[in-house]
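Next up: a single chain in structure tokens, the form predicted on its own.
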Amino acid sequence: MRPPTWHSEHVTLTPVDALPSREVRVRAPGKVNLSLRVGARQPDGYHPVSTVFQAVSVYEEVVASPHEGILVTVGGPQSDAVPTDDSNLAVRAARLLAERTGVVDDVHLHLVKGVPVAGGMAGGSADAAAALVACDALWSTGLSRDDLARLAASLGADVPFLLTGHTAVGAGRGDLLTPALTRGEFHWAFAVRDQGLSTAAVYAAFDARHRDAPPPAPSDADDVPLMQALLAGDAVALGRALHNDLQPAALDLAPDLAEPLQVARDAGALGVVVSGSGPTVAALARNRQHALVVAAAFTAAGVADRVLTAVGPVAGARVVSNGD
């Protein structure tokens, strides 16, 4: 860039000097619950959970650089169904920023979608947590990790969790999180159908189905088996203990489910279950071979759009490019 023209006591920049080229790009996984637990719900609207989450190596990425007000850019698979209002979860991570920092909320954000939209998955939270830590460097706004945290667990449930990643047990709404100690990796095959839900619509099937009898308080202490599968790198046990209090509700909604289900039942799976609140579906296997032939009985049986496998646990966001 040219240098400023210097006039009398001021600086004014000559009409060709362009915005800085920097660039902030910030990756963040998405996630999958090893176990969901909810509560009836509560006179606020929300439903206490108690969940395990784990973080698994399919990822958002948030690349953030200098503009004038706040554009929102997508690309990726299923980018079309992205919206890049102010409905989205970055815009308001970004503006949530800037609105406690005291900066102005000027950046481009061009977002890359990696993690099923709408899929249980938490794609958009992964935005978010993104966003927040790509707006941080680029703006030098200086927040700790705690103050990011704290700044996350406004903007949804999920989004503490995929600043941090790794395992952990959430309870409240889900953001409030306890680390979970764990041994090696765990390996998994994903179901995806481009054809979301929505997780309230989930929700209030949930709701329907314990209309007449309240489900009891959530409590962590219904997975000791699984946290002790966690501690010992025991994939057959976690497989066992794998669980979700949304999933008949899902099935309502999609009874088609059932079938990438049993897909992956049948190809060896040592537990299945939908992810988050669907319609993902998300399969434990033996190592990263089995994963493979798993992913490969979905895409031979014909019960996703599209396949993935991953590997867990993985860190929360972190920025992966810093510069020009």
Contents of the next structure:
Amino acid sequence: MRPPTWHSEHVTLTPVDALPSREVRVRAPGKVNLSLRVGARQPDGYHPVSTVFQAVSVYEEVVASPHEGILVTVGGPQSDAVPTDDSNLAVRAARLLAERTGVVDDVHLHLVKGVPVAGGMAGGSADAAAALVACDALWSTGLSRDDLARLAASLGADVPFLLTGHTAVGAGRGDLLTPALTRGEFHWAFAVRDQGLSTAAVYAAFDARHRDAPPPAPSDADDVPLMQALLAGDAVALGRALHNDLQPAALDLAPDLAEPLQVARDAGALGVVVSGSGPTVAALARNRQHALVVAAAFTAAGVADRVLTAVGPVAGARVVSNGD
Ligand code: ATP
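Alongside the form predicted on its own that was just displayed, please also present the structure of the form predicted together with ligand ATP.
The complete assembly is shown below, putting the previous chain first.
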């Protein structure tokens, strides 16, 4: 249908709300921690970590378009579990960017969830990274990637990594990043559960385990074999080097996670680990075909609500389209 028009003597005007609305589409990946070493809880409540992140081809998509005020809508699997109020990390990212650049925070953010919710793959942080990039483009704030990285760090420890992607070592709370050199692609199968695990609860279980004997200070010195495996593109050595200090704590809260871990080993996975704070189980496969075999084994054994396969490393938050 043609939009209604106003007629004057010389020109025909189209009302503003009938103009095509600009839309910026950004994709950001989820992550798996190849290694996660956790130290003792500090007086400020945080735990120092030494971690090796890898961004994998399981994506969140954030579509930003003009709107009066901030509106967030969510689609995709498990979207019911995602808050649409001010606690949503994408909303926090948009507000922070507007505040720091002095623009009015008018935007509709539509999130398409591909990364498991509360699954230990940092889907919320990926949304925050994607929202920063999307609003920066929509509002033409023109911030540099370094400026965005500084904003990202104040939104959460995993957000800076999801902005850059690829593979990186994270120190501090995981936000002090050093890129890691890698060769080739690694293939993953993920066993996903509908019922997520709270990161805070997993850290509390970790603290309970270490009440009498505090854990050592986390150090990337323990990840030399892992870094060598990445550099050589040696998936067998990488599989042997996967490590997660939070895994026993996640198993305390969800003992049946032992099942997908065992199923992956039986299916010949090169290594298997709980991703971050869980409950997603990440299995490293020999190649793409083998990743499908491991995923099929998860399904056949009934140890996952959903399975995913992916490749890593991949790039961080990127604009995929910027137009009408
Ligand atoms: P991490 O490994 O970074 O701790 P996670 O992958 O385990 O995170 P997320 O899906 O990132 O978990 O989010 C955890 C919780 O954060 C959710 O249960 C939800 O209540 C809240 N949350 C806030 N914003 C979002 C968002 N955009 N997407 C998903 N969850 C969000």
